[in-house]
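To begin, one chain is listed below as structure tokens, in the form predicted on its own.
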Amino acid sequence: MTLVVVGASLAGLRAVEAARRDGYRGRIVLIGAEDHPPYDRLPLSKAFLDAEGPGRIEPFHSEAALRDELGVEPVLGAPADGLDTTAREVAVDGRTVSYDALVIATGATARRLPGSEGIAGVHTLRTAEDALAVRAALDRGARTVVIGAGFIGSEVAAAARKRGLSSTIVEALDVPLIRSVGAEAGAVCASLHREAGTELWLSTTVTGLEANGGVVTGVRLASGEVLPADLVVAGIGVVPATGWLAGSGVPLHERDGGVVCDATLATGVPGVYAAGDVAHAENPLFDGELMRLEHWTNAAEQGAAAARHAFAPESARALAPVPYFWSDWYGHRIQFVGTPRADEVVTAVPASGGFTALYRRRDRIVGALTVDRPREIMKYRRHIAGRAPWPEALAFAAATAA
């Protein structure tokens, strides 16, 4: 029997580790588009960008350790480019790899800024190479312009300000992160940027780049203004890496092309499961809502579960996780649990500092965001997991706000 994991990502690695931990001794092939063995992407926009941050990006396991300790056949530096679910074969780099069980963990690729091809100093931040390039520019004292006020871009802006460098964010919407956390919490996030000295341009469209000798010098706005820049980071979202699945019969989401699966991560195609950033999975805790989450904890949990379910589908259980993520900006810790899709959002500024937003759907709490209140967020997570009634969540918030 052969397990093939496509995607040398955190989800892919956790699938491999779970298979071995659960006693599987058969063949495992791990296919990855990057040259590197799996590494942790989480620090790339956080500690790694600090002037005193780590000097290099270390993999979870070396390629030799993957082979010798986990018994994995790594196929790195070449993306999968096709899937035949009838023959049960993955095409990669001019050959095919047969599978009995397949875990799709290819993640997502960053959207690039139109017209940025061939211009030095313009980057996304998704891979180790991206992070090295952004950090090198910050080391040179780059004037930084971030396009898109999402979490990754905001962390880049915060890293620039921490070094005392100029930092500007350009956002097309009138409130940052409105789709991720809602208007109320998004407005608080905007205030964090402004208080830290980051220039924030909202309701603003980028129309192009200025360059001299093939090197970026500025960002051109719809108003005609040009923002000077030595470093431009595009934080304009990602696209699930599923082009290789075209025509395979694996169901893909009509909006973004991510893999659609049920709450056990099964795609409906025999032997094929999906995990991590690439997967739209049903979540029974939130009324069966399809969720595609770009969170570290989600990738780790789903990767392990996908491998277990691929080997024992008869005992697969539905996953009902409470999503969780965190982000550090300008010395502030932002944490979120649950979903922002709510009927009502209630906010509070506790006397002891920080900020709290609670999200109600019908008669229960489904989400919570806190700023600088780390002791509370996991308690809200338990409230959400237990389907706590809304009045109970409000009472807890009132008790901790004093």
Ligand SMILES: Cc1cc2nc3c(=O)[nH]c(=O)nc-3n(C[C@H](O)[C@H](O)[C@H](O)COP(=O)(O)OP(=O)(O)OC[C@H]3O[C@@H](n4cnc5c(N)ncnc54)[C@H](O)[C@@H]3O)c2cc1C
Second form
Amino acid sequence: MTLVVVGASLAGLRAVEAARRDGYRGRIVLIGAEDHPPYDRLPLSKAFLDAEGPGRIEPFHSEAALRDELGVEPVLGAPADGLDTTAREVAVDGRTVSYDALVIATGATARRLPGSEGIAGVHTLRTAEDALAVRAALDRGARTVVIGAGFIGSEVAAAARKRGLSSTIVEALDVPLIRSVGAEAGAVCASLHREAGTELWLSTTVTGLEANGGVVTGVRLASGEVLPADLVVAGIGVVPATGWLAGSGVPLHERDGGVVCDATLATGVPGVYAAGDVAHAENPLFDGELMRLEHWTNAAEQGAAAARHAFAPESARALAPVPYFWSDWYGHRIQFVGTPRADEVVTAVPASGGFTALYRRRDRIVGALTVDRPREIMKYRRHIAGRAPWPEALAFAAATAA
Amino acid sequence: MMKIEADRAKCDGLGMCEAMAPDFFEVGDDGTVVVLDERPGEEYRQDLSAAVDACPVLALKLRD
Ligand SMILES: Cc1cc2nc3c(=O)[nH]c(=O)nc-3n(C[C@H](O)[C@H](O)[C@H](O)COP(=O)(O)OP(=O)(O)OC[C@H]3O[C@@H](n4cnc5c(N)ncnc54)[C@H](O)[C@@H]3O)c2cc1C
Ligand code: SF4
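With the form predicted on its own in hand, show me what the form predicted in complex with the ligand looks like.
And the full complex, kicking off with our chain again.
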């Protein structure tokens, strides 16, 4: 037996760890496009950007530990460039690796700002190299403009303010984060930026970049105005990394090209499973909705489950995860569980003592967002997982509001 | 008997442990974890291992 895992990040690592933990003794090949062994992306937009932050990015395990302790053959710095699901072979680095079970964990790639090629000072934030570059610019005291008020962009803006640097966010929508948390909670998040002195330009479109000698000097807006900048970070979303699956027969989502799988993470192609940011999985907890989540805990859970199911498809169980993510800005903690796709959103705790918004679909609670209420969020998660009736969630919120 | 060790200095209050094993972990108002029962019975090993593994900052350990 050979298990091949393509994508050497969180989901891929959790897949190989789960296989070994379950007692699988066979061959494991872990193929990764990056030069590094798997490392954690979480701190890249948080602690790592601090002036006193860690100077280097430590992998979860060294390459030697992957080899010797986990018994994994790492193939790093080499992207898989093809998949033959009939021969059961992955093409990488001019050769092929045969598999019995395959886990696709290639995640997603940050979308680049059009027209930014060859201009220094313009970055995305996805990899260790990106984080090193952004940090170096902050160390030099850069005036920062973030494009896109999503979570990663917001964390970068917060990191710049924490150093006392000027920071500006430009967002095309009129409410930030509307797709991930809805309008009302998005507005509360936006107010955190303003209170901390980050300038927030909403309903504003970027039309181009200004540069001098190949180095960025500003961001041009549709109004014609130019925001001066030495560092531009584009947080404008990601694209699933599935180019290597073209023509393989693995089902890809028509909208974004992510891998489509069922609630057990099976793709329908024998032996092939998917996990993490790359995967659209059915979620039975939310009416079987296909969800592609870009969250740490999801990548960790799906990675482990995909490997287990690949080995024992007969005992595979549907996953029904309650999505969970968090983000830290200006010393505030934003936490979200469940889904924002709701019939109604109710503010349960007003913004003074933190903030809680609850999301109702039909007669049950399907989501909760809190700001600075760390004690409650996992209780809501339990309500959501248990399909608790809406009044029960409201009663819990009322009891904790004080 | 198993012992749960939580490194409260490392803990970031993310609550994954509470999600996996609510009878043993709870995030307090200060945003760090409180271990509700440090010496759980053997029958909880699987839940507790899942909780330990779920911690993004590796703040939890199970000792025998
Ligand atoms: C800066 C940053 C901060 C974040 N903060 C949070 C947070 O606070 N909370 C939260 O819940 N989530 C957060 N996330 C999201 C979380 O990190 C991701 O959900 C997680 O990394 C997904 O893991 P993954 O293994 O599925 O994919 P990825 O981490 O994207 O890894 C995929 C890997 O596959 C490799 N690859 C791609 N194509 C190929 C190929 N053809 N062959 C071989 N290898 C390939 C890539 O190089 C990459 O190393 C953050 C993400 C970033 C970038
Ligand atoms: S999962 Fe880890 S970081 Fe989160 S509350 Fe538990 S111990 Fe703390």
